[in-house]
Structure formats: C-alpha cells, structure tokens
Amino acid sequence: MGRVGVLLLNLGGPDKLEDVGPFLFNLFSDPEIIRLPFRWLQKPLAWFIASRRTKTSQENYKHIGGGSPLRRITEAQGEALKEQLKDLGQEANIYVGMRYWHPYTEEAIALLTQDKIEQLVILPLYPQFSISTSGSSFRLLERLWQENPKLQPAEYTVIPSWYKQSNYLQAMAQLIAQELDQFPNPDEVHIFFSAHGVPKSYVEEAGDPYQQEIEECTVLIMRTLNRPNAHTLAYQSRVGPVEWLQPYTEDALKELGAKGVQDIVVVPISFVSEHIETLQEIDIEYREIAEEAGIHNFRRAPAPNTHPVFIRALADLVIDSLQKPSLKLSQVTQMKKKVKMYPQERWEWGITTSAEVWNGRIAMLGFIALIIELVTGRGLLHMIGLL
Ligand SMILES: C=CC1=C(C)c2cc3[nH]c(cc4nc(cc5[nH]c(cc1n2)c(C)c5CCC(=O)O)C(CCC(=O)O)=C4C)c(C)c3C=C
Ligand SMILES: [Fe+2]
C-alpha cells in the first residue's frame, strides 16, 4: 500500500469576528446552499444575504467567544485518529479540508499532493449526507480535479455517509446515558433528537436521502442506547423564507411543554463537533424556548468531539474502506440515483433554448428589482420577511 492519506471534510466556520462577513458570503456563494436558477445572480444575492446576516450572527459568535471551535476541534480529532490509527497499524496522515473557510478544501488538496499521497479516504464528518454538507464538498472535489487531474492521487475513496456505523453509535449512546444519568428518574426523561434542517424541497424535490438517513439515524441510537424514553425528532436552524423539515424544533419544545414535559435531554445529531449551533443555538436560545415553555431541567448531550469510541469510529471507517473496493466521487452522486447536484444537473425550466433567453429575461428584471430594493429599502424581499 503506497503512502495513506485521510482527508476530513468539514463546513469550516469563523475563527474570529472579522472573518464572519467573507465566511457568510462564502457559504451563501454556493449553488448547494441556495439554488437558483441563473447562477450569475449567486454572487450578488450571496453577497447581499451575508451583508445583511452578518451583524446577528457576528453577536451569535460573540456569546460562544467571539469566534467558531470548528477549527480547533476538527484538528484535534484528526490528531487523535492519526494516533487510533497508528495503534491499529495503520500509517496515516491527515488533512482537514473545510468548505467555507480556513483551512480550505483547496489547501488541503495542495498539501496532500506536495506530501505526495497514494491513497486516499476522503471522509466527511458528517455522519448523514446531504446535499448541502457532503454534496458541496464531493462537488467541489470533483471540479478541482476536473481542472487539475495531477491533483488526485493515484488511488483514492469516499465514505459517503456512515450513521450507521457500530462505534459511532455506541459513542452517541454513551453521551445521551450521561446526562440521563444526572436526573433523579433518568428513564422518565424526554430525548429530544435536534438534527440541523433543510429546506422541505431540498428532499422532495431534489431528492437528498438527508432526511432518510436522520430518520434512521434515531431509530439506532435509540435501539444501541437500549432504554425506555420516549424521544422526539426535529429540526434546527432554519435560514430564509422558504419551508424546511418540520417539525422546528422551537415548535417541538413548546409542545412538549404544553404536554408537561419538565425534564428533557437535547442530542444535536448531524454534528460531530461543538460549533454556534450546539454552544449558541441549542444551549442558549432553544434552552431559553424550552425554560418558557416550563421544561426546567433542560441539559444537552456533548458533541462527540475527540470522544475516545467515536474516534475509534472514525478509525474503523477508514481502515475498512481501504480493504474494500474503492468508491469514487461520481459513483456517490450515481448511488443517490435521483440527487440534482447544481450545476451539473440543471433545473427543468433552464433546458430548452426558448426557456434560458426567458429565465435570462426575468432574472434581468429580479436583479434591477433587487438593485432598486437595496437603494430604498422597499420592496418584495421586505414584504415576505427575508429583509
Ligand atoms: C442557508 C442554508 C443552510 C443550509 C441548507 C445548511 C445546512 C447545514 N449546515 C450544517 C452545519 C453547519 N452549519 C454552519 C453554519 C451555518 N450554516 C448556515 C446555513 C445553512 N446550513 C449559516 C448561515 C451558517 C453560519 C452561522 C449562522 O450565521 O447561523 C456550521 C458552522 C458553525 C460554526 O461554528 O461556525 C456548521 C457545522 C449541516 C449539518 C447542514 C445540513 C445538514
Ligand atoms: Fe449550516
């Protein structure tokens, strides 16, 4: 076996305060975030939608110290797995390839191929797919080594998603059994399964198995943490207008609370790391919803951050996808048969010839609107709330 590399893949968030303005712009910038059907206007409403985010979010960062762990954590855990791997006689070195921000995607690409690696498991830590996670990095994979074939390494292999995973689930059971075990009647706690969401048309129409493999997802932790607690599923952080999955989990905390619900244990389950969502959105705004809503003894589960079995996890997933048959970039997107990746796969209405001088036509006249809406402040975009 020639030199080994791992290569995780993360969202990447803002290490400080001044990098929260050109990190929205970056995750907006990006068709898998917000798809539109004219891909000229993704710059300017990405820039648009960051200038106007940037603010609140910039005082979300400040309550968790003025910056994202995400750096810090996924660095640790590649630290720790290198060492996990070693142990099981596995050599490796690891990369870390964020998608929206330092260290990109793209430098990690640079230093695995100055380190001139043969093999390579490319390992999103994110235990579902979606398209807007794993998908936006597959993508961008693909058109790096599109544009520069000596970039991709001799051999190379991608976990498309691992939820399933033995270990992972084990290491999820043992941080839920935890903070059960801090209540005096651990077994009559509510189990509030938070998982982040996604637009409703993401699954629907474009056919992302996120929801699928979330679903489930809780139907295993629940049967490897082998208790009797009622538990409940919902969805976080919802961004814009559009509808997301539901049920939201402000709504699902209200009405365990309207049922009497007093005691409950929030499970972030698409993330594997601390971040603002987990440290800002769950423990502070979801725990100030649920307090009003009279659960009083509301606690969170742990991210599995550099837990030692969910790095044990990570170790075996690497170590048997290179004795299994390798699986490349475009056999995941073939697998998820009916997944629209943008741009490669375009919408309906931008195929014919007719319909693209039409789209052109009308997006001329939603960009001069926007245009007009940001010199007055009036218009649509403030009407339906997205302003
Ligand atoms: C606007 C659409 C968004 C979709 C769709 C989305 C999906 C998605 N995101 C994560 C995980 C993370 N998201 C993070 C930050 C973040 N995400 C969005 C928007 C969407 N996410 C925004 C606007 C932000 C910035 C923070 C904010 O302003 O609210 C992060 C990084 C957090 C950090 O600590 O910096 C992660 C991680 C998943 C798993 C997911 C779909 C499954
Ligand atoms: Fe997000």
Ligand SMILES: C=CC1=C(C)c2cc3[nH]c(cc4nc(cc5[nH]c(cc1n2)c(C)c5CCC(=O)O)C(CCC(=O)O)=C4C)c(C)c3C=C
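Residue numbers count along the first chain shown, from 1. Note that the rigid core is defined as the largest set of C-alphas that superpose within 1.5 Å between two forms. Because the structure is a prediction, the values reported are computed rather than measured. First, how it differs from the form predicted alone.
- Once the rigid core is used as the reference frame, the Cα position of residue 45 differs between the two forms by 2 Å or more.
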Contents of the next structure:
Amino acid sequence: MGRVGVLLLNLGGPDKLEDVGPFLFNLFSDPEIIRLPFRWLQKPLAWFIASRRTKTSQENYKHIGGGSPLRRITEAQGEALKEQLKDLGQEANIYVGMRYWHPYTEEAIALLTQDKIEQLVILPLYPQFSISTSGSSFRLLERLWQENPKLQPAEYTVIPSWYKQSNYLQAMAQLIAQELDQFPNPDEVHIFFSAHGVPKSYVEEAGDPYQQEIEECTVLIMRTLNRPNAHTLAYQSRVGPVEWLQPYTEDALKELGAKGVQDIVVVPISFVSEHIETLQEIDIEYREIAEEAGIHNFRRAPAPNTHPVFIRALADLVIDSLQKPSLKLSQVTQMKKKVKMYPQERWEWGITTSAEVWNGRIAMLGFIALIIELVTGRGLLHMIGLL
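Requested next: the structure of the form predicted alone (the form predicted in complex with the ligand having been shown above).
Here we give the lone chain, stripped of any partners or molecules.
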C-alpha cells in the first residue's frame, strides 16, 4: 500500500488575541463563495470588515481564555488517531490542515509531499457535509492537486461525510447520557440539538445535503441513545439579513421555556471539538437566553474531542476507506448553480456575536452585501453570486 497519510480538515481559529484580526481577514478574503464584481475589492473589503469586528471578537475570545482551543484539540485528536490506527495494525502519518489559520491546508500538503505519502485519506472533521465547510476545503484541495505536479503520483480518497458511523453515534449517545444522568429525573430532561446554521438558499437552490444529513443524524443519535426523552433540533450562529435554516436556536429555546420546560441538555451536533460556538455562544449566550425563558437547569453535552469511542470511529473510517474504491475530489457534491444572497425575509441581524463561526465566509454575507451596496451603489441582487 505504500506510506499512508491521513489529512484532517478543519476551519481553524486564532490561537491568541493578536491573531483574531488576521484570522478574520483570512475568512473574509475567501473568493470561493463570496463573488465580488471587482477582484480588487476583495481584500480591501476583507480588511475593512475584519477591522470593524476585531475588537468585538477579541472580547468574545477573552471569555474562553484568549484564543481558540481548536488547533490544540485537533492535534490531540490526530495523535490519538495515530495511536488507535497503530493498535489496529495500520501505520499512518497524521496531518492537520486548517482552512483559515495555522496550520493551513497548504502547509499540511507541503509536509505530506515532503514525507512522500503514497496513499492519502482526506478526512474532514465535519460529520455532515456542507458545500460551505467540507466543500470549501475540497475545492481548495482540488486546485492544489491541479497546480502541484508533485501531488499527481499520490493516490488519495475522500470521506465526504460520516454522520452514520456507528462508533460516532455511540460516542454522542454516551456524552448525552452522562449529562442526562446528572438530573434527578433524567427521562424528563429535554434534549436540545443545536447545529450550526447555513443560509436556506444553500439547501433549496444549491442542493446542499447538510440539512438532510443533520436531521438524519439527530434521528440516529436518539435511536442509539434509546431513551424516552423529548428532543428538538435547531440551528445556531445566524448572522445577516438572509434567511437561514430554521428553527433558530434562540427562538426554539424561548418556545420551550414558554411551554414550561425547565431541564435541558444542549447537544452541539455539528461540532466535534470545543471552540467559540460551544464555549462562548452556547455556554454563555444561549444559556442566558434559556434562563431568561425560564429554563433554569441548563447543561451541555461536551463535544467528542478525544473521547476514545469517537477516536475509534475516526480510525474505522480511515481503515474502511483504504479498503474501498477511492473517491476523488471531483466526485464530491458541489454547488449546482449560482446562489443569490439577498434578504429573503425582513431585514434583521442575528443576535449572536461569536467571531469564530463554523464558516465565517457565509456568516457575514449580509454585512458584506450591505457594504458593497453602500460603496458601489449597485443592487444586492446583481452584486452577490455564489459558485
């Protein structure tokens, strides 16, 4: 089989407060999804938006220790995966490739090329596929493969999504169960799944399978948990004037409070590592909303991080993919057509303030569209298009 490598893909996040500004600049400089009418406008606009948001974002990161733990956790997951694979008889080098901060995907590719990896498994740390997360990284990798002759001899295979993996479901069920058991009446606790949102147009116009995979994943986790608890699925981190997947987390929490629900366990279903969406947005912002709504017993299931059953799930995915026919980047789901990002409901802004959004490129589309309109005087409908 030759030398085997595993490339773990993730978003990335600022390691310290000084990194927040450059990190945001990287987010908003991405031309893959935000198409501007003038190429020269991309970076100046990214600088303008990042400059406006840096101070607020830094305040949010101060609440969680001054930086994102995402790199540390992802590297720990990589080390644990390497050991688990070794125990299963599969030697492999592990590489971490972040989309918007160090270690960048390009850095990981340079390392695995230097190591002369002959068989590569590309494994995004997003259980469910979205064109805005895994898809963005896959598009970058496809371009790198086309531009770098040294990559051509390497055989590779892609794992687009893996939310059905049995050990992943088991790990999620165990993490939920341990929180339920902290309550006096565990069976009466409401389980609240909170997934990162995406604009509704991604699903309806571009054919993004994300919503379907999230909904199916929720059903599978509840089936694996095999407990009688009621549950809700909602979507967090909405920002901007466009309509995102609903129900929104803040609205769903208020609705449960109005119904008299007092005990709740929040499950960050689309996240496998702790970062600002879990530590700041859920643990601080949504907790406050829940308490104001009358939900006084609020707990959160931790992200899988390096949970041993979760690491076994990743190892099984790698081994299974090495034994199956390879799946190429060009075969992975892509945008079907252009998607216009314009206000589809009343003009309003999301209430959450977290900076390290699961996909910062889409989280600020509404703001970007507004700035472009102000700068150029041209309509949103003609200005913003997505590949």
